[in-house]
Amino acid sequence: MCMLSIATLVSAGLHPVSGEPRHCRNDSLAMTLGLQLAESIGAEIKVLHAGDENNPALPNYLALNAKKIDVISVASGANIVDSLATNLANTELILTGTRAEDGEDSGLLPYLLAAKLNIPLVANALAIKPIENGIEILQFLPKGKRRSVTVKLPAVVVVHPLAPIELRFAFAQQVSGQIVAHTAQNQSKTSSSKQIQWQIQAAINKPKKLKAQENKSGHERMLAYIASENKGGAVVNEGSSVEKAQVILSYLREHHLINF
């Protein structure tokens, strides 16, 4: 099997100590397993970014062995899941990481752009396989498990943050590498009505829930999380609010939560 096209997504990330711009994980992770998936069948691979071409981000990809990054200059408040689709029309395969690490990172792009293209979408992605007639994806499941998805091409795929996909910078394939930016043809301003007002705020301490401690034992304590048991109490359905409120009052002082 050859496939005739690959192409892989990549965003500006954000250092999660210093929030200094660099790649993204998730992103790396899929443009990693779309390399090596090229080079294992022969095929052809464009390494995708929609937004300014001098972002200091951009060289970090160079350096994990992108030989080129196609950059798309896309117009402020411009809707790029519709130049993307353009670029991406004739691409067989279609990598993304899970979700982007600067601005409303949703993880929609991926969705968003299979519908436009009209191809199926598989998330979750560990591992690719070729096939005839398509590629065969082992995908993460909770709990430790796997399954392995048989897919039909073209499609896009979602490569899991878990994959087990090495990262190698290389500081000589960052100065070799090449960064090219190209005109969107197809912008399209994104509605008044979908636009949204973002505030920045401080963040806000979540209030704590009250709760009685327990003397439990090391052993009790144990299978408390391994079993369930009944933790008691008493549900009062009858008599007036004043009776009810005062067994809540009862409680509330023999845990102690209160001092009245």
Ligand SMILES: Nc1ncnc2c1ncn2[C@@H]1O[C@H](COP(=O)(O)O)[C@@H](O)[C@H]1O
Contents of the next structure:
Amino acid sequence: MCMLSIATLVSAGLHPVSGEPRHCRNDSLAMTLGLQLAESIGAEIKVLHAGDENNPALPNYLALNAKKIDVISVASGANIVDSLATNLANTELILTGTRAEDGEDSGLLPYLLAAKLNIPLVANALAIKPIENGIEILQFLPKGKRRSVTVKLPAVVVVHPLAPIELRFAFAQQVSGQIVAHTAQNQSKTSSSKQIQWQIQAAINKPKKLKAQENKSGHERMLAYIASENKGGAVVNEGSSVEKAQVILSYLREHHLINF
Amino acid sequence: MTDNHNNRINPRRPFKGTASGLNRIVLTTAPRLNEAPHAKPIRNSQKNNAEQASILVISHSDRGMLDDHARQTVSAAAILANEATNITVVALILGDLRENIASCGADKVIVMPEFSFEKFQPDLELANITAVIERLNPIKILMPDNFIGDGDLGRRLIASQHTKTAATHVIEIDSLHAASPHAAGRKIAFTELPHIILLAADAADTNLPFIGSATIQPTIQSSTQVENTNNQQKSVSPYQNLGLKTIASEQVALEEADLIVSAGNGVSNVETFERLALALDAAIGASRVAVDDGKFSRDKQIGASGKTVTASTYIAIGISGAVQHLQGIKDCRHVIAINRDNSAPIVKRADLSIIGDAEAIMQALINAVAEAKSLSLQEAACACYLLLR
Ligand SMILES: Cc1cc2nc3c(=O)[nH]c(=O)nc-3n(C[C@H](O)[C@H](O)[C@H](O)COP(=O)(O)OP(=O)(O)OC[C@H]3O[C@@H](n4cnc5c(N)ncnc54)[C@H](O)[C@@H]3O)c2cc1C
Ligand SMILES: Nc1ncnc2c1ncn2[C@@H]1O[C@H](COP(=O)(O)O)[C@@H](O)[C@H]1O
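Right, the form predicted alone is done; let's see the coordinates for the form predicted together with the named molecule.
Shown next: the complete complex, the earlier chain at its head.
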């Protein structure tokens, strides 16, 4: 296996209840996956953050075994995709989390980065295995399904929050690790995606569901209410147990819920 | 208007003499309530000319059907279209479609069966949906922000169409605004309705007062063209599928399971129940009473104080269906109940209720499943034989 260069991107997280700065759990999973992979194949690994090097969330990543964190200092509001892209131009494998916790949390950054660098992207990764000229990725799919795919390098891999990785904190490492700031090489204010103006409020109320307007008369509304009370599917009262079992089996078959 | 007439209450309707006098509150007779709901009007029944503005919904299907999240997304588009009037809702379904989706408000349906969610081919999918977008030039694009490929494809689309505004994880939407959680859900951020919207689950209600016309569009030439040009690229596609596997259901977390058999107080023989679960390759759940009895471990409990599950199929055996239990299964698509009491609340929730003794039906079902499996094995063997001949 040839030497790979790996980078993992970490964002600053927030505790969802207290709002205290801390590591972003999902990014820590991606970072730990990267560190383990790098160790097993003897690759070079870089832990990157774009933002403020004094962010109190960053030492958390040192405690999680990052020896060094490279911070690209960008002013808040500047476009971090471009700065990251310049910095990652020669990296073969870029690992990110699925979603940040401190800002827009859109999960778009890896996609914008891959588009900018014009390299492939695989999302929902649970595990990564190096293979000949590429990597093999185990992908998460809902309902207990998993999919294996391969991708050629260079590539961006987005790690799923359910990746089976154990996080270990060690305060000694937090003390011995270092955070190094770099100035961004090409800072541009213009963003690669159309910026959208957000108005931010504290999330107090439950979000409202979009509902269709109904102009029903009172009588219709009452009928609908009574009818929905009576809602229910088919009811099978008659027949032997064997026949009843057949009813269940044919229901499952009819809706393609079983494959025999 | 004639419709209205039918709904009028007959002034000479039958009455009952009761101790307190005449009781005429017999609005409808029981069979009438069980009738199919009134046919709903078609929202946009004008002949659709090609120039008409449209909202495009893109979603993968799951075994030929749309899941709740996808249906909500189509409904959201239909509700938005209704408010603006004279807009068609076009649903672009990736993967095969075996159901009619008029009830969620789709006016036109484009199906691309070759893009099942089971296969990872985001580059081809993106090229094809981009071709459709260029042809339709929709005023908005809605996709469910899910893990079966649409969240991924949607973000690829957003990254490739960087001149358009977009929002992801949209939890609240109306004709003017969209809102997404910010800062780990501690804040909520509003914006003008963007062009591309990845909608979170439960942001829209699927209960519509109208239906769409849901005309299936013939497969478009451009789609195959895109495929052709991509065929040359296929050899250089950076992605390759090595296959899909399903984790044995005992190992899968209950929240993730697709088929759950669940036992309540009416299950006396846990051994039969476990054999049934094994035969169906289903995960095991239980009601609180069954857990409290020590028949199952606490992590199997489903309901308000247990787990919330999202299985496609939920088979409730000997469970009465208390509200606290039903809360845990509100997202299950197909609920089958086995109960000896046909007035148990679960019967109202279930899509299919089998009334009878749980033990006997479970035994019969185990046999039926074994028989069906051996038959399908034989069929497969037959097919092999015919092929080889
Ligand atoms: C705060 C609170 C939280 C709760 N949280 C939960 C929760 O998270 N999950 C939960 O499940 N419950 C919860 N409960 C309890 C809930 O209210 C019900 O008591 C419980 O769900 C009932 O369980 P059951 O249906 O198994 O039992 P039962 O109510 O006893 O129902 C048994 C059913 O089996 C049928 N039956 C009996 N024998 C047979 C037979 N031989 N063949 C076929 N059918 C048969 C009966 O007709 C009956 O319908 C909670 C209650 C409270 C107050
Ligand atoms: N400021 C940042 N510096 C480094 N990586 C980041 C930063 N913001 C986001 N990321 C990465 O991009 C992923 C998705 O972030 P987002 O698109 O902001 O939700 C995160 O999980 C991180 O891995």
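The structure presented is a predicted model; accordingly, all values stated were derived computationally and were not measured. Think of the rigid core as the biggest set of C-alphas that the two forms share within 1.5 Å after superposition. Positions refer to the first chain, counted from 1.
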Legend entry - Rigid-core frame, C-alpha of residue 243, shift of 2 angstroms or more between these two forms: yes
Legend entry - Threshold 2 Å Cα movement between these two forms for residue 252, core superposed: yes
